[in-house]
Amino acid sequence: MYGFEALTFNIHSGYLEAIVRGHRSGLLTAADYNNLCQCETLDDIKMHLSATEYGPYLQNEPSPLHTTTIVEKCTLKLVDEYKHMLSQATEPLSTFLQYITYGHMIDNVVLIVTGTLHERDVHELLEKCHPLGMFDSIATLAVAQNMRELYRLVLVDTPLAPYFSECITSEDLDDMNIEIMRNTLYKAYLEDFYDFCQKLGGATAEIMSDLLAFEADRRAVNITINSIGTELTRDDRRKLYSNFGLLYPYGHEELAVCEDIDQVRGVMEKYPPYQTIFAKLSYGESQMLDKAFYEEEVKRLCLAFEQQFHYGVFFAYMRLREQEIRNLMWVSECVAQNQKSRVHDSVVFIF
């Protein structure tokens, strides 16, 4: 009912998009930015973020201060946002809350199968695991020798487990096949997702569809160039692909059977949206890809707030704030590592 939902909408998530679009007003500025990008130690960024809404949760560590505490902190204070948001949710925006934890889930499976495979030891797994992500039996995936396995032991109580019916094989584990799995699964929970937000109609549906199919078509992408020079075939390659997007049918047909970046770039040249990402790259060039990616989905969550009364806006907070802790960690990073000068490499800024 597109128009009318100004008239309900408010009686059950009025109070949780309040909260939200205040959460979004703590969001770090390009000053904010500009000042970490002089700071000289990890204590002078521990001293900027003091003043931003990250003070109480780093407060209370000691120095020497590493990355990887101020990483876990930020998150946190995600994971605590996230929760109470969660706790004051009912249907259908508390399913649509959940949905956006089913990413981080697939790749805490894909992160502790991976390990296992490589001898790596469970407890140290489990650290390195998204907070978001968690699920009971996440410790037991260890135990799993093949996809099969994987579903029938631990994943078929889990969320994922409808996600699962199309990469069930008694095939081994390997690095090959779990690159598949995880890329299947992520095909699979976009579809679900999209079909969601269409049931639920109206303004969340118009920009759902919108920044969804945006992150279908950059995983399309990915998975051209990740797999150029593999074992995978055409076939294969355009099963993994999800069933909507702009680039649907014809983009993915053309995709399918590019052999290299300048090929997929022409393709991708064809649709607007995307020729102003590849404007910004140099022929034959892709690590600068995912930045540029970025910049533009950033664009697009922060459109997401100009419209009232739909639940894109929880989905683009949550969005807008791993952007904010990714940036942070790489400042972070260059610091430590006194590489100060590639500081504005990778930083998205977001306001």
Given for the second form:
Amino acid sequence: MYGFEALTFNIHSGYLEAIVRGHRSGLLTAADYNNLCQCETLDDIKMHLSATEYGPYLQNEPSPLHTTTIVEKCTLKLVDEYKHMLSQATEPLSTFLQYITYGHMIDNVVLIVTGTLHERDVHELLEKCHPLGMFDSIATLAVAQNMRELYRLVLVDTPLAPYFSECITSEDLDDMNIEIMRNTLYKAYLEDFYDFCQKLGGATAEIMSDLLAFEADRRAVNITINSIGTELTRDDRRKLYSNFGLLYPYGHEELAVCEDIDQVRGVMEKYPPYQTIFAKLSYGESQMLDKAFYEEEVKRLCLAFEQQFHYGVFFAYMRLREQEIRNLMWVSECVAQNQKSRVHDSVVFIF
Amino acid sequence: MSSPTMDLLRSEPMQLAQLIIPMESAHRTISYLGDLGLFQFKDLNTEKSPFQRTYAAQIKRCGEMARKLRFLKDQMTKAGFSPSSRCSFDTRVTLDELEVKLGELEEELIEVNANSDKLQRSHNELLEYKLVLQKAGEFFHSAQSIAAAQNHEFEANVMGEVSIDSPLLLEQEMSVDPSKQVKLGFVSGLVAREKSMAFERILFRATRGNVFLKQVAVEDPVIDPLSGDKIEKNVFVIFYSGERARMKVTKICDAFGANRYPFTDDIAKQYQTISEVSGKLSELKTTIDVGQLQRSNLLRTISFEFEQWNLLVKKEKSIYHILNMLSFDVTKKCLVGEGWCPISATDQIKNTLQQASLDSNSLVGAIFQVLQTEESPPTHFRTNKFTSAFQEIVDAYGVAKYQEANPGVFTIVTFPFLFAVMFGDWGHGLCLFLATLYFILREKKLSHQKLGDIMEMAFGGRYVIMMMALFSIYTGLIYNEFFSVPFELFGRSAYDCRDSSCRDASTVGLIKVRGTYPFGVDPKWHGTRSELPFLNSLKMKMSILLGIAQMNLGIVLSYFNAKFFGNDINIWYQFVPQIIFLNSLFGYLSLLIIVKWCSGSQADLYHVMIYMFLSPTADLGDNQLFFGQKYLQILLLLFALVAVPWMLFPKPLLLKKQHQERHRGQAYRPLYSTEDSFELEIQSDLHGHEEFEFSEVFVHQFIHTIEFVLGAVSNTASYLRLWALSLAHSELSSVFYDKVLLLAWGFNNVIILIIGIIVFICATVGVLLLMETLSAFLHALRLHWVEFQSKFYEGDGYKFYPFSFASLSEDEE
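The form predicted together with its partner chain, contrasted with the form predicted on its own above:
What follows is the entire complex, opening with the chain shown before.
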């Protein structure tokens, strides 16, 4: 199969690849961000965005805007584009596209379950869910009292069901359990997605394995940092790492025993691709790590567009757009709260 | 208004002008200029982002108003009103008034909508409630009657002998102590039908099967109170036992958006509630109707003035956009704008400026002054509805450079003519003419309508198609083709059979009995064995003659261009060798063709042309057409050989020399005073950009020369498409005529004849009139773009887009 994508790829996926590349060229550029950063009010942001592809989504919004409206409308655009692509896609691309949304599904499940635990209103929670990760019976999640019920009642009908095999316990849900559940699910999801891409073969496998490996490694680092100082045992921590990626398996062994951020740093600096990320940080600092990782991710996602005839572009586009929406949210928040000096703290330029 | 004499060959002379407008009259001035529509503003604030510009706030205001107008329009279309185009009363509203008015209207509408939504929701809720009462009532009723029947049966059994079928424990079951009986709770409501399966499944799972669910489909779709959509729904009743189950059931109901309604199993109470609900429903209905009436009255009044408001807002927005392109002068009291306008419009613009400052009672008038610039002005042709389509054909290739010779003028005739050479059939031409006549006669009506994509294109090019049709009638008459049937329109054929039996007509041939057929091809040629060789030879030679003529026209136009721009190098080292090269080879061929036609010689022209290159000194023998032909050929060949290096070398060398001279002059120059040196700096800035790279210029010229030399051969060959397509067209039409129409005729059967005629009409319309028209059109397009325009046309200009309100209303979707 490898090397022959060019022969047959366009039969089924040529149109969508063209579409997604077209969408990609609609991403905001550095010049756009510069202009956005100079905005004084949210109306200015709206005015600037109305000249971009977001225009039609924002033009009918009445004037006192809120950050949430902007983000909501921008997400709506992404969702519309995704739905259009999904409806046009044939197998195996449609499965691939669906895989992209599972991450959001996991997040939504966790959000609802946590929310119900803290006795929030279900409808309020539903509004906060990412629209890409919605499924039919999501609202019913609120009924469940423990993992087993969660699985048996609701999730058995969703694509997430197979990922649950590892975390069915009868324990009652609490914050810690939920967080472990999220990471276990995510691990299973990433591994499944990875296997699926390997099965597709060709350039898709090559590019997606790189992107997913980065994702897995980033999660491993985050899990490690977040679990420092909690009651999570080393073995449990080790279990949450995905079984692939650059850090697998030796890096995982070392990460599992880390006790503070500098030890993590020591482990990561052994891996050349991550050296540059950590080189930017001063010792003992973990605040800017997220941004550094995002920057690295965006770089890799952009590189995915350099090659043709593979599905990685769809994944990359969705991720880039999400990053863009995160950027817009940050800029809008900064503008709304008059914190313009902090605009550049978290904006990741895409081009 | 005096128009220049050659206004289509050369684009309008333009000037860069500066407007200095006092702040107080700026808005009115721009508005008047928009009405005039002859001034293209340049953006002087490119470095500023949209919201940093002066009038960003006003644009935002206009955007907000446009949003409100869209909201109103949305409401109007939902209520079924279309904005009436008749502006009944021309009351001048200002923007501020309109803003207030729109705000009020929007608020009022939103309030009315919210009220009616609330009412509508409770109305729908009641409707659902009524449904639940009815359906669940039926269910309870039937359940009770079944239970009663069972009871009855049981009692009967007890009375009589105990049958073997009756369950042994029945007695016990039925006679449980009522105090120990578990009280079953129940919930009733409506759930969307598509969700009902999942609903049931989840209920089952959540309570481990300890519920009893009864669903009944509601026949008609129900309006959901929350979303207001029409959905198909099921009425359900769920029986459960225990408090925890109740919690779960209600939660699941909420999660599925199932609306629950209270229900009693007491029949008397049921009837009471049903009648209560019905009473409330009719009350609500009247309230809602009154509200709707009020709303539609409001919308109707809006719809009368909507178009006017919409136009006003659009105009204002475009005015502020233009104002944003202007920059402030030093004192901040005036706005300075720059832009292009036709020189002929200077007076009009000045008058407009004066009028504007008068009307706004401004103390100072606006100043109009012409600027000197090195920039290339935009290209503007004054076209009318007839010429614009032809100009579009040229513009599609590239917009003419400022004041360059415009091929559009010649295209008006040559384009339809070349088309017609390929499409020569006066029957088909007539059909095409009638079709386009429809467009032209109903022009006024159709131009306001929205047509389909393809119709729009055909309508836009109606005058092109009309010209094409007229020319194909003309060439069709020359070819003597009418759906491939020959006619003796211009007298009798010159040929006739040798004897009355006409037996040897197809073997020995015909004899000439009369003078030559006066116009076009003799009809007797049709269907003869020698028809094709004769027509092919004729059309091939004709194509070459037409091609050479058109290419020569192109080269001559390059002379006019060079002369107009004062470029002597191009005249002497490009135009002259080019015309010599083309004519010494292919011009000579054309000459030979004409001589052969006139003299009736049997000479083989291929042979002559090929041996002119291979052995120019050899004797021509039978192929000699005129005296001294051999020496003329040698001379022409020499000319052609000389013309190639003549094209190639001098131009780049001379350009280099010119450039060096210009720079030598700059190296030694007297010192100027400070003011002058400032000007000079600007000048040298402008010159500084054109760096001279000899190798680049030479390679460019090399490519140009090769292209021309090879192009002379290939372009001439390319014109043979005229013959090829014309052959294809006539052959196709004769196939349809002979093999369909005549064949069907031969059967002497009405039905077959009708089928034959239908097939013939479909084939003629589908293949000959639509597809052939398209293909001939495209080939004619190619001949113009490539073979003709490559000889002289640069096409690297940009169009003149004046700021105009007229184009504003056209933009609207």
